[in-house]
Amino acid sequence: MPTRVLPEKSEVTIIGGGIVGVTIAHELAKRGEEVTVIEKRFIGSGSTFRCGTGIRQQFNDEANVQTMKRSVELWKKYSEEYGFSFEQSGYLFLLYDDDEVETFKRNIAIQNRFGVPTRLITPEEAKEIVPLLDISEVVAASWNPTDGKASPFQSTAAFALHAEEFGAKLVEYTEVKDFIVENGEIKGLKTNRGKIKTGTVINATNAWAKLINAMAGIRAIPIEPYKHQAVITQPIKRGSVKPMVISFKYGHAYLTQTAHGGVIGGVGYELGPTYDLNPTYEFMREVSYYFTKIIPALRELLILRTWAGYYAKTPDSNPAIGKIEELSDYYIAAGFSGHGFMMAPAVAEMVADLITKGKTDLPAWWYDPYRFERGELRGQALQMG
């Protein structure tokens, strides 16, 4: 179980106890590394427990497709081994004009090249998958049945539990206050519960990454917190909306059904940069309008709850992952721009490879933290919500 007792030392210390920090700890501990996670609140309390559950390989560039193909393999493997729910219920992108179809044909070609079985389907086939859809304006859809969703609560708890079984320590309600650095080498961290001696630090704080970087005195890596909101409705018949349904035309909306039957999702209404998490009336108005354009029957449902979380965004909506040059053995895995939950298992493997082997077969180069400084932005990662 997570503790509030800070160990005196740890070979590797991860700042941030969301799904990314926890899966990195799990992967490193499994490889025999001494690792501690420091979380200022409770495990999963940041963006992780506020996410929309989706896990997709349908991206628009080779690197993210490769990363997510591996991530889906790991989601499947660990869900079977650890007993949490990962449902490969698919992602369905609704397309409304010829330009959108051509864009997705290019995306599908990239995905197919790496073995992701996405295909273009007709509006009628889309309605067979989700009978409640309004397809009167839909001209085609992009469908991948191997995409899916998982419970952030179950999965994070499972990874945390097994990380501890491998020897990792998870320390909650402990806030990092400063770095202890001598001659460019990390010697430890100061926290509100005392000091911990450590040699390797991983910044996995996502929306708070720039604050931790500032403590470390490193060059700015542009990661800013933007407020995104979500809702869940009262339950409907289970199986009514099995896949994640996406509509860029209608508010960059995404929606799916939870295991309990409610419809969960959001739209692309964004505020920030900000650390404010108060829900807004404007979002409720937009989500109500756009959801009912996609599935008219939803107008009969009550919204049970609304909440907000962070998209920790970079200028190209791709994360910053890699080793930081200014300090010895300082790494970052943050700025996921809404994709941290789905990417976490592959990112954990990537970061663990970089630390233990100095290299990885996954496309870490794409996420190079110094690309911003060089002016080498990637193409915008496909993003909704």
Ligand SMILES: Cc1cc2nc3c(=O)[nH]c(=O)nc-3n(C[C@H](O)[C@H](O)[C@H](O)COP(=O)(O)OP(=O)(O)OC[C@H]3O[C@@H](n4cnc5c(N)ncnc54)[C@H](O)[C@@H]3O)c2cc1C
Given for the second form:
Amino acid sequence: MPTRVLPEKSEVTIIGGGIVGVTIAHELAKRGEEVTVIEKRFIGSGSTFRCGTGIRQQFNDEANVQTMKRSVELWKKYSEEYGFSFEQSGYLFLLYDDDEVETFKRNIAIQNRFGVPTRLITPEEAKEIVPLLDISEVVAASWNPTDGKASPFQSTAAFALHAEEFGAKLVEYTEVKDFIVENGEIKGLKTNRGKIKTGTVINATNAWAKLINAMAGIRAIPIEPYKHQAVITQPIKRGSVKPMVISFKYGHAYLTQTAHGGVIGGVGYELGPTYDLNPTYEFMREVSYYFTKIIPALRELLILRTWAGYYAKTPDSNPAIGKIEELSDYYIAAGFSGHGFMMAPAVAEMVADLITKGKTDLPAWWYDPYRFERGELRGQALQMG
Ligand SMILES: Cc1cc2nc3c(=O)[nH]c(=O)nc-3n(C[C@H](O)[C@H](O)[C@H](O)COP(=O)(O)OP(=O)(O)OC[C@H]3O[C@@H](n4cnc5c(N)ncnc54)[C@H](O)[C@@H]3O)c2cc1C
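Alternate state requested, the form predicted together with the ligand (shown: the form predicted alone):
The complete assembly is shown below, putting the previous chain first.
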């Protein structure tokens, strides 16, 4: 069980108890490291419990495809070992014109090169997968049946529980307020519940990452919080919308059905940078309009709940992951730009490799936190919502 008692010391301390902090703690503890997670509210309370559940390998560059291929392997492995639900029910991108088809053909070629079995299918095949779809304007679809979704609640709780079994400490309702640094070396952290001695710190606070960096006196790594909202409808017949359905034409919308039967999703209605999380009427109007363009039958449903969370965005929509050289030993894994839930298991492996071995087989170089100041931005990662 998470505690409110801060240990006196910990070899590694992770700031932030979202899926990223918790999976890194799990991986490090599994490798025998002494690790503590400090979370200012409760585990998952940041963006993790507000996410859209989606997990996909359909990206538009090699690094993200490789990372997500590994992540999906880990989602599968741990869901089987720990008994949380990870459904490989696919991602279906609806395409509406030749330009979109050409772009997705290029993406599919990259994905296939790494063994991700995405293929272009006809509108009729798309309708066989989701019979409720309006395909009157659809010219093709990009379909990968091995993409999927998982419950953020179940999965985060399972990783947290097993991290604790491996010896990790999870400390809730404790806010990191400052770093204790001597001659460029981290000696500890100050919190609202006292100090902890520590040598290695990982900033896994995503939307708050720049505030933690500022405490550490680190030059700007551009990560800004943007408000994104989501809805869930009343339940419909199970199996009605198995995959995550995406339509860039209709509002950058994404939607799927949860295990409880409701349709969950959002659109690309972004506000910020801001820490405000009040839901807005404009979002509700857009989501209702776009969702019913994709699946007209959704107009019969009531929206039960709407909420907001953060996309912690970088200028190229790729996260910043790696060691920060100005301070020993300080690492960052933040700025996931709407992809942090799906990437977490692979990111955990990547960060644990960097800490325990100093290198990783995963493409960490792509997420180099210094690329911004060098002006070497990556291509925009495929983002929806
Ligand atoms: C509407 C919506 C839909 C989304 N859909 C998807 C999706 O389908 N798939 C996907 O992969 N991603 C999705 N995302 C993005 C996903 O939610 C995030 O990328 C992911 O949750 C990031 O996890 P994290 O652990 O890095 O951050 P968080 O879960 O935000 O955790 C960071 C934690 O740090 C804590 N913290 C901050 N400051 C301090 C401090 N000073 N001291 C201690 N603790 C601190 C916070 O309280 C917070 O709990 C979506 C996001 C939103 C808002």
